[in-house]
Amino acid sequence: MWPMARPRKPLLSRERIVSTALALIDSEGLLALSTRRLAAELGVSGPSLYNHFTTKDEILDAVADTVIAQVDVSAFAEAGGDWRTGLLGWARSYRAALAAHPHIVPFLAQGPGRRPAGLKMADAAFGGMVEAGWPPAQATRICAMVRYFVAGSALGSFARGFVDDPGAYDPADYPHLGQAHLLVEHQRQVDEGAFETGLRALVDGLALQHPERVPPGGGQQL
């Protein structure tokens, strides 16, 4: 091997950089993604990345967008105006996409900005709610609350937040946390159960506010 300045065929591509970055983030966390480490994983030297992206943040933007591109918003169209079904389908797919890559969530939460997949998702969700009869201001709030809920649930496991040690929580200090150390074992069930229960409650609660709702007594809306 002798020094190679420019190869006949590019060693890197934006796609390869992004997929390797995502794999590294998934396996070792956001902090493990350094430009030098990523370059090493790709078999090139650190500065090579700057031929394809102008900054590390731009790489993260691209990674974030591929994650959001996995979200399925087809439930709105398929439900044909049934906002409950559309919203449930979107929210579940949204959560699944983020839960598959939890370490990128803090970065994702900075908003879609100019990321195309994020904007496409926002457009579909907002449009779906408006077409189902929600006033635009309320549709905005609903999209925001779904994002809050999904991002929060993917950001950090509730169950994993506790310590797996029966002696960790002294009953004298925390009288109700006697079983908390058991949460760690049932992590997935706890987190998914909480998300699903919360999502149902959210939709049920929203239904009470829909402009076309017929209240229980059949009376007028406020």
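Now show the form predicted on its own, given that the preceding structure was the form predicted together with a further copy of the same chain.
FYI, this one's just the chain on its own, none of its partners or other molecules.
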């Protein structure tokens, strides 16, 4: 009788390591990721990870870049110089990518470093704004502002910060929070609505500062 063959383990690859690390971060947070825990999730020994990544930070870099690679920056090129359309499309896609993986946002907030997808996103956004007529210094500040705004929006939910217990909002103490217990039920509508309100206000405000709108010799120097 032939001996039964052992089931083959899936081959270890950079892609498998990164996807498993991202799933672990998504479910348990950044602090849950360690090389020992990741190896256990993959069913391999810890040292085998070092055939693909030298350090835990390299793994985090790869995870972060995988998330940023999901951001669509094509709106800048497709808008034909319309910076508003480009900025709106980028910011919405950026938030969607980060909101799907909020636990990685604190790491992403450190900046792109040497990560290819992060640098490509920065290049596309900055280039799109400069090509639309924004001076480089202003374009840099605008891109930074969008990053701050998107990261803050994706980091947590405003609506989920309120408990769904009506008894927590005694009208004697909180006369204006009589409906606050309903926020959690409408979390997506509230949070996405808040983001859209802020994004529109941001773009409308920038439109007033665009070089084409500022009279010669007038306007605020940024």
